[in-house]
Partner chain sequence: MTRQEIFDKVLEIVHDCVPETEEQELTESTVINTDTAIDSMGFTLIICRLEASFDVKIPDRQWQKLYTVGDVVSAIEKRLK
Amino acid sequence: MQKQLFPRDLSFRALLNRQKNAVPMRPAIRSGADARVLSYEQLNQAVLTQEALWRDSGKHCLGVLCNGTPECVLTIFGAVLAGLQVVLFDGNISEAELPELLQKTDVDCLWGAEELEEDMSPWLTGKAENGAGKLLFFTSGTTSFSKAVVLTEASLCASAWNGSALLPLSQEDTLLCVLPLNHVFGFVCGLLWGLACGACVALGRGPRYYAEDLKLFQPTAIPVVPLLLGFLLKQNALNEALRLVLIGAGDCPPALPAALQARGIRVSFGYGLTETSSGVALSLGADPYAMTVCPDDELTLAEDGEILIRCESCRMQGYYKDPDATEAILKDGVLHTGDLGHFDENGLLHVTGRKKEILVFPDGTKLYLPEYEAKLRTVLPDRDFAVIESKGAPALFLRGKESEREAVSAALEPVMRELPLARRLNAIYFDPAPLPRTATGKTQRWMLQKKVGNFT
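Could you show the structure of this chain alone, in the form predicted on its own?
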């Protein structure tokens, strides 16, 4: 375990007070939208102003449509300090999806879409009980409908401390936050990590400005998902000052970290879940796939290789008002992640896949879908596709038109010829629409499984 460089904060108030006293005049938040800079002293004062507003509002549960602006950050911190329960939503969520989520999480006021508030008023009726200090994040929803995960300011601060203990930033660093704040990876690693270290957090202006924001802010560190990293590399957008890239929230082809290392940029992979307030392990050495477990976390492996986590300080309180779903993965204080992995001879963690991304055949043998997809990608390098289960065998779901079937089948033929008959694709489904993905770029296989029903 590395030396712990930063004090442990138990709340947002403690974190902001610590930095206000330690580095009052250093820049805390930079905004690309309006070129604003808030020092740590100004950030603390602005949050206290928001706290007073929300404390007098008479509200209990605030839904925030996250847009990545300083106002969004101040609102979240201020409402939590005021004792409200805060629910973080995707700022681009559709008007049709929002009502059900508002009701599900007991929201009684909405921030970030004033034009929608009147339309949403019939659903803004909930009053959360005992919500002080709680923040609700939605899971990525790669294998089922998203669940609302109950985290706390204490668990999020603990996660930021864990990351800082293993991978500290300096006060001279600029951390560029381009990931959505409603995703726990974005909130902890794009915001709290920087603030906990006394660095400057630069708030990006959204997907249209990814490349421009690296040029504007000249960050020294940036957290990304693999899909975004691939885009930035293709655009040749990485700035010269960049010295650290933290990759998380998805499978990453080896070519991406190799491209960064060839430029002299340090690469660190992060493994974590919404249910653990983000980070559980980080890679610190030359091999980005070999990860050191964070100080507060204890990891063991089940007989089938499933990663089991005990982490009292960072663990979720549960899925919001869903005790059955909570009990299904949280047993005797141990989180059953559904992820598969192993420890190498140095005690470093390697994550190998998801249990739910494995097909189990009648003879008991198994097929790991991401690995299978990697094999198909050698002959379909520029296609958007995923492998799913169909009638007990692998099937290909591909963005495209039915008229392409012959060409696609011909391209796949060499790979299929190398596989046992039982492992070959039994169907190819074409759909002109983009494959459904989460905010972090993960394929939502469960939605593809539902679509298959329309083809049969």
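Between two forms, the rigid core is the largest collection of C-alphas that superpose within 1.5 Å. Bear in mind the structure is a predicted one, so any value in this text is a computation, not a measurement. Residue numbers count along the first chain shown, from 1. Compared with the form predicted together with the partner chain:
The rigid-core alignment places the CA of residue 422 2 Å or more apart between the two forms. A displacement of less than 2 angstroms separates the C-alpha positions of residue 41 between the two forms, with the rigid core held in common. Annotation: Cα of residue 447 displaced by at least 2 Å between the two forms, core superposition.
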Second form
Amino acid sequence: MQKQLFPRDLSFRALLNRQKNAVPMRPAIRSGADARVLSYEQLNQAVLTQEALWRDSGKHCLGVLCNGTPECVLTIFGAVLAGLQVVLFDGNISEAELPELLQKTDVDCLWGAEELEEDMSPWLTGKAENGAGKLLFFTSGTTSFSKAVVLTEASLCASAWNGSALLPLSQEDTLLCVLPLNHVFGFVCGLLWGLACGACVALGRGPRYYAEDLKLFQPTAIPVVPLLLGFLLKQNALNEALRLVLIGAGDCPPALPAALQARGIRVSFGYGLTETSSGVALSLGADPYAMTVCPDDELTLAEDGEILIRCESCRMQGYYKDPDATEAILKDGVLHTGDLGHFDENGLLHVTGRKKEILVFPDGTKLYLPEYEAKLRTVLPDRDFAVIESKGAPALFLRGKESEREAVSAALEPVMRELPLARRLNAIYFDPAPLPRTATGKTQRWMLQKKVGNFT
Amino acid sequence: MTRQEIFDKVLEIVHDCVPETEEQELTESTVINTDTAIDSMGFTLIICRLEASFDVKIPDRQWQKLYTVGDVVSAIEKRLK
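Now show me the form predicted together with the partner chain, since the one above was the form predicted on its own.
Below is the entire complex, every chain and molecule, led by the chain shown above.
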């Protein structure tokens, strides 16, 4: 891929204008659903049309149920350009979870939810203020456990520039966007990265077509989460033209990048948070776990090894209407990630673990354990339990006897049914002994993980 | 097609997509991810194969509501009628 230097865009309008002038006839967006291709000139024009529609709508905050179609992309860009606050939701979010999130984020109109709109109308009563240029992403997926992170078009463009500066695409590249746009990794690395470089962004058709989309679009670059990469490798779905795989959003077993490298495919790992508008460090060399810090970002380590990030251009504005949560993570302009790491002798970052009570799964989803456990406690009151990780999913460790399995499963069922599959418990471990705790009463999850290792 | 026939076909596809389940006794009340080795990507593959095999389409939004093997059988049965 040809190395290029890109100007820094401060808004979606600037990005789209730049490419409209630079490469008007080059393909910007390809749609798998209807085989449409939009050139950069057509993309710009279509976004302006959307902008005019939303400007006249009288609405202030648009909730978008992301379905990965060109219309979805145009709607997001158009609404932001028109000055609406835009909240991005999982396209398949359950009817049960949506109302709370709509209210929490002041949404007053919905896109992509025609069949739900009537049911949701009682909750579309938000009065967002000063929302212009803001996009709200949920920390991981859209569930009641997630926090709404306030990013801006400027921070997202800065993040795309940051990534492009280290890992540029050329105008000849096709970037396959298979990750959902409501995840910041999908939005920045699946969409803006390609557009910032003047490449063609191919919009994947969703989970049914993960493997087929690589055949259809013949991408040269693709951002993935580890679980999806494992799936594509297992299906032998990687196409010959593929030259670069960007892996992010979750822990990745070494066998996966090794399998790519064996095929001559360049592998890059990205480290970042929703709160930093996606990646702040990328691996560029042969070791995919050794990452170079992006140009706009300054990373240091706290005494206990916690990764601290200062990134004025890419940092979130805060959690939406949650100053306490914002203050807990953002102190004097420095983001306390809760992740642990170290720098090697070459100054490259290695992420080694997590300090916070969060589980990060191979599909890129995160689980905030205290909130998750609180939900389980509604059906398991007065029980001694903790949630841990087992085989890439949450598992319940419960003080009790194996003979209780049926009753416990039945009690959990109503809660589990409301959750996406990836967040449901995939195992229940019983142990008659009390759960190990520190002197302050905090569960020692590492000891439970060790016990589970002995069980299995 | 009877419910039992649908169940048998579902099992065949589940075993084919996730060979680790072959050693498990799956019933209609088996919870898909608590009692089996099926992760979300494996589940996606299973649904795609089921849709092709039965020539039905289960809307994406319904996928999240499938909790047990019996729920999967019911979703197919409903669309075959």
